[in-house]
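Presented as structure tokens, the chain that follows is alone, the form predicted alone.
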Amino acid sequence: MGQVPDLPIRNFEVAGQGPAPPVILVRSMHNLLNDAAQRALRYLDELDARSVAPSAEAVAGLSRFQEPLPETSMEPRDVLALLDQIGSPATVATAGSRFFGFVTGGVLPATLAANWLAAAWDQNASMVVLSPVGAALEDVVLAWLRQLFHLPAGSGGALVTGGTMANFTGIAAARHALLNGVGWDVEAQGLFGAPPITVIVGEEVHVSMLKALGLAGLGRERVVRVPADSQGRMRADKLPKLAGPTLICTQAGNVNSGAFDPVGEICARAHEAGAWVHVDGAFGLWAAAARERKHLVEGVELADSWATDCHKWLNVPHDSGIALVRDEQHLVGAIRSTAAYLVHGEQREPHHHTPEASRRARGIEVWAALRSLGRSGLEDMIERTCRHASRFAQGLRAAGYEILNNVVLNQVLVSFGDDETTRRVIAAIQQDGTCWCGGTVWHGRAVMRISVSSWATRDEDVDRSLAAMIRCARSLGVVKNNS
């Protein structure tokens, strides 16, 4: 990419004043954002070769952003290569190959592109009238989803910033539903006085759940829990009796083995009783685009609203999450927000839809997303992940460790011996920089949890890890797991 040659400064007038203050004067805009792009660039290209997780002296080395609030101005191409200089070294590659930690995906060469192109935009996608693209590549990339995940196809839907806002919307319509259903506005009144809702969630429910019914007022700790069978689903022959305003939580994809909950059943007994069933998908609902997978989603469709990210499975850049709401009203009677200044069209208004009012147009980046993939790219990311997955069971437990989890999705659990010993491999692991896996505790045990999300893994990415995960535990004295 060649220097584009230095502009002349443009001298903005502010109308009736001269000449703007030099502090909004534009310089080189076009050399600058080269230069951004060549330090991205360069970043990408050492990403294979460098340690997925920083040094220790990278990380010191943030020290230096700790200064008093600058008095003078500094040219933006020197604010860049300071950010590039301190901050490059000390970020976690987790856009590379080799990041197996939490469920997190890397970034699509069309998202990452799309995601420049839309901050050069700077659109507000609350309104019509502020963003016409983030409105229309909304509609469309909610339309692509529907699809996607076999749910209905009025079915209403927000773009937030996570799983866990996408989750908090949803209990927002249920809230709404339920307790409109027996004559009281919780919008207008809030919940003081309220008819109470039972809530029930698994026993293994995601702690963004919990967050987001905290938000909602319906409390973290005051719900059922529903015991759960050996890999984490909910059992639904434990449900509790049915009566009176219930919302009902589970999962689709447990965060540590990949399981899914019976989402159809739970969705049979719900319904008969006027419940509302909600499906914390924030990674798994995305193996309905898969052939080999959709079967773990069976009866998904029949819930009530639906919660998923699309900066883990999907590959876009982070704060990227979606809500779906089976019956748009309660969506928008949940969230709809008006004032005299603000402006409405006959069209879709985002603002109705999503907890947030000002926010940026991330429906651009998932639409690059889909429009770049197809349903066959997706499929194949899907089902590629998984593979490797299964690779990683294999190969730890042919090398004599445990794998604790029936591996069906992208997540593998596994046991180097006892607690100690494993967090001792965890560390090391993490040491040798190789890749990065985290550790998380399963059933009362310490294990090491690999999740494998990112577009951008090979079959060689699994060998090397592997060997190095095996080489940790040997170097340890962790030859074969006894357990």
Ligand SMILES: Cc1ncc(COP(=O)(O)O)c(C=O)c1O
Contents of the next structure:
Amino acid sequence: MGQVPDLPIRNFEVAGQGPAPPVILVRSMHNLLNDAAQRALRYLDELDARSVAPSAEAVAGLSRFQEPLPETSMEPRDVLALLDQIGSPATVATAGSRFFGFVTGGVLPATLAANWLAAAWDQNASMVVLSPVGAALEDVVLAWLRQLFHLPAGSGGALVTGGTMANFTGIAAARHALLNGVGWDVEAQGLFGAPPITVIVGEEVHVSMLKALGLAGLGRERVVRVPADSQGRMRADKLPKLAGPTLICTQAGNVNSGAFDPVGEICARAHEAGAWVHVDGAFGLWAAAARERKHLVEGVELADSWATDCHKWLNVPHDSGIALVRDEQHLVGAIRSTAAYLVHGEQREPHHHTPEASRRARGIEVWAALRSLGRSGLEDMIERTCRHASRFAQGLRAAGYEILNNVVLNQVLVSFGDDETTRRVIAAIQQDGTCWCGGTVWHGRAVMRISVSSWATRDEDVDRSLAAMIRCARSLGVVKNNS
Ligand SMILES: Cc1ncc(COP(=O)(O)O)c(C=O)c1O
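For comparison with the form predicted alone, would you give the structure of this protein in the form predicted in complex with the named molecule?
Let's see the whole complex now, leading with the same chain.
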């Protein structure tokens, strides 16, 4: 597109003729969006050379945003320039190839581009009538995801903000089903005076599950905790006797070790007793898409509800999570709400499946990811990131550092010595800026977590990051092996 002279966006009133034609707005939009694209491209081009963590100076520069509420307007291009100048340097380079903190995916090219187009569309994906394309793509991606995860074709689904809300949505469906089964309408009556639900979690339950239980009125601390094994897997043989309305929260992919609860075994016990099994598979569920890893999720398909994230291992922009419920009527029963002005057609109405009503059409990027990768591309991405994790483990072990988990997926836990030493090495690695890893506590010990979740990570990124980790450890005198 050629350069168009930039003109301010203004509604000129021509006497007696109403606002000026929109050409002024359109010409300015071209330049504005071209400018945004140029700035975004420059940002991405520079990612490889910059520190993964922003500099202290860049973070301090954020104080420039702290100005009084502006009384007057500013040209959009100046707004963008300000955002870029102050904001871009203060970002964490999670879109790059060497961010290994938390469980954080990057942004696949097709999803970034689709996200831009979708922002221009500005669709409200709550109802078919508000966004036929948003609703249609939700239908498509839910069908594809059910296939990928080997889940029942009729399962209901919801596109939500992330793993936490996906867990919440699954729990809301479970709460509906379990209380409905004993004659209690929880949506109408709430939990006051309701028959109690026993909630069972593993010792290594993810904090988001406890948060979701709290939000659903089931309580963060009122849970029965089942011991876990050395990898953090819930021990099915330690499940209590099951009776009455019972919800068992399992996980596929421990946030630290990447280990999987024996969900099949738990389902067998649970379903005999009429209990509901929910699976938090925020990242682990994606193992189902890869031939070499899908044994890890064996039995997961027997559960009653599942939560996963797309902004983690599928590498779509934040925020994007998925809840799936075997029996759609329980999902809709928990969530459906109606009003005279809301339009209902024959098709699946998204807002009857999601806690939110108005929301962005995040199915667009999920579709773009799956459409661009295809089954084989997705499998390759999952396998590749798992191989990178193994490469990290091998390299660190060879340098004499201790790997604390069985590296079955994309997660590695490493100790550089005693807790204080490990914490100092983590701080040095973050400060060095070649890559970024966070810390955690594993079996009472401070450890560094490496999570390889980005499509963009290459072998050379792993090698460069390994070299930086070892350099940082050695610079602190943590020399285990000079080979
Ligand atoms: C196992 C597990 N469940 C849930 C979550 C929460 O996901 P989100 O941050 O998308 O809400 C995470 C995040 O890392 C996770 O690892």
